[in-house]
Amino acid sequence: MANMKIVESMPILILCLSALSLTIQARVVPLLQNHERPSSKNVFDTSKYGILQLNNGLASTPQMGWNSWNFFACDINEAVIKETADALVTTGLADLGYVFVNIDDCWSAQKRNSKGQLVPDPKTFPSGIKALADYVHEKGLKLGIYSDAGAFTCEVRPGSIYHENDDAELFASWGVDYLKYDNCYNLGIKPKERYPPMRDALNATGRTIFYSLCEWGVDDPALWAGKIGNSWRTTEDINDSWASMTTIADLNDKWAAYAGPGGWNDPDMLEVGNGGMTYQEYQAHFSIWALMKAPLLVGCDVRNMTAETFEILSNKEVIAVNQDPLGVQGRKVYVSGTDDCLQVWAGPLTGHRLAVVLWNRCSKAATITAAWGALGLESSISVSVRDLWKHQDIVGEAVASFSARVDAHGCEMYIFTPKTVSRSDV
């Protein structure tokens, strides 16, 4: 999103953060380049930063909600969607920000109707999408839909390429609030050509619809999608495994400097609660996604969550890191150990604070140290430390470095608050 020109005919939207100069340098990334600023408000000064070309004013923070695919795949129907909306409200997840109820692939009939329009599957969505949107809206939530920037969706339902205007108008007429736009059966046409037409079509409807690009990172969307969508997939599909989750975290980390308010890197949806990882691994998954300012889209069956799953998904302090208005994606700043399995990830927050995750990807428990140099802090700075999973302050203050014992495949997550505001000259 760097170096975009201000378009005078468009309203002032959310601002890019390229001027933060968060440049990756080898293994250590100085983060806190802007501590001199008197307040976070100046970060979003419209006289210094550009605006997104996508004219919808959405995504000031990463999107939060639920998506049907990771748990249900094609086994969806309107009852499941309604019950999920109910569960988001009754569990209190909606109050924590999980407001999007996103229907993924398989909602539509196998063919368009005689007018060339998409049609909800009459067996699974007999009441239609508008009725479902009305139900979700009555709950104070928002409805998301799915289509594909190709001839067919990944499950071989009708795609939207060359039907962008008609489909966008249809989605808007139904009251849809979110569009996930996939990449299957793409006719060999470059993503840069296939995704803008839907942006323009959505804008033309007059309804603000969140636009989520899902082209799997094949054409480095972080380099161009900030002009097109509110989020863009940077990776292949996630699956419910430690290997998949860690690989995807590393892939998404590469593009940290390109995310910011209005447009976010998307390493795919959460697998927390689906059973393929341990509690510690899910806790790390959620912590790193929150730190990376990734969309927090729940992928489990929220109607039947375990207490442990709910504990992870409902951690207000971790969610607050994800939703911090400074909007700077945290990243991997230091690694050590065998195969770099002892890791420090960090990112700046409003109020001169710093979110820090000590992530142990080794097979045994180990002590991980975050040195101030890796965090962009001067060695003389003292910080207070808040543990976000234990929900308690660490006694005393830390200077020069901070260490903690971390379980295998687990993490510890903190907020550091410097007593003296300064910055590293690194």
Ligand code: GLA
The other form holds:
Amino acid sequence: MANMKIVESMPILILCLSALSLTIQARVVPLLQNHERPSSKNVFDTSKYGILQLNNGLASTPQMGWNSWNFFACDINEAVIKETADALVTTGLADLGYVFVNIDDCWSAQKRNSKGQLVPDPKTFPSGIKALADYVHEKGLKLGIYSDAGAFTCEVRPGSIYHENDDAELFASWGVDYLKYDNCYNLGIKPKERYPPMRDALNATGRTIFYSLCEWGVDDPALWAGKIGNSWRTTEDINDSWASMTTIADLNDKWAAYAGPGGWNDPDMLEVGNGGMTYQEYQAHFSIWALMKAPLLVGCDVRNMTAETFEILSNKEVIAVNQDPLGVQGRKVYVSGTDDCLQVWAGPLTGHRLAVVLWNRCSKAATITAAWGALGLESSISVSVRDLWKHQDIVGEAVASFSARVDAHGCEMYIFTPKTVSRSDV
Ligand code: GLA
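Now show me the form predicted in complex with this ligand; what you just gave was the form predicted alone.
Shown next: the complete complex, the earlier chain at its head.
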């Protein structure tokens, strides 16, 4: 595959291939002996997963980091980016895996230079992007940048269509590690035509650059983007509200069977910490994004996070669900209540475990039950239950179903570990 060219280091390649083979194996071996798989909403269904996806050695698990857009929009400059990199390190978020520092729209000047090259805005990025890349690399982080598969970016800076090779070369020469590629001013050309040229241009640079497609789900990218990029937006932009977050979760859920190591559905960046939702709503937002194997790209001002925001974003056990090497997107498996507002979401993890979220989208506290049938487990199977927000093992042996009281707009998140039943025990 041409994309193999950009794999620079064999150890990374071997790591990724072993993660992939683990995944493939796990997908053919039933999670538990003799369990019946429900025909719809099968938590193990990865039947639409692209064959090896884009094999550029990246995205064996969903990308983690920070992006400037949700909090700063166009109001960015090099000091903000550097201070954010500093804060990711000093808060400990970088050590938890948040390594990409992604500059979104508005970094570039209004016009290309006389050689036709993109130019960092001289007022806000006077030291240039290479200097920023050097700065974040010294901290062990990676730098992301943004462009557009059209004539202009959404904030009307120059776009990269028909400049793919020059722009990819420039990004690589600056030491960029990640490209988010947007969809504004697209000249009415189909995304399937506009996104591959940048993949090929990035590959041709010889630098390993994560390729994040952002065509807002308009042409159902899960159906085709696995061979083009490492993640693809499945929806329009998130905003910092319960209504937006829940709508987007449901839209992204539709494509669960298409995600896997190498290529992930992207329901947009996190709003945790931006002030428009309650603590419980943000906790649910983070839990569901983690379960859905969404990119975990923090969208708040990490220089000024509250303790509550930090507590949510730094939950190691929830992050571990997102980064589990099995790489199967969790999904909504059962609903009840008015407007289906009592929900069970679940997905398989390595070690024959399951991640389970009980999500109360109703306006009052309620009891939610996860029955084994909805999880693809035989009803006689016994599981131990660990609560990922309380950080406690709460039940030693649950059989047939598990119920919990869940606050309005809140969720509870667990790992179920089945007791292994060997054949001689049966
Ligand atoms: C689009 C994208 C957003 C953001 C803005 C920047 O709306 O979907 O995520 O990048 O453009 O202008």
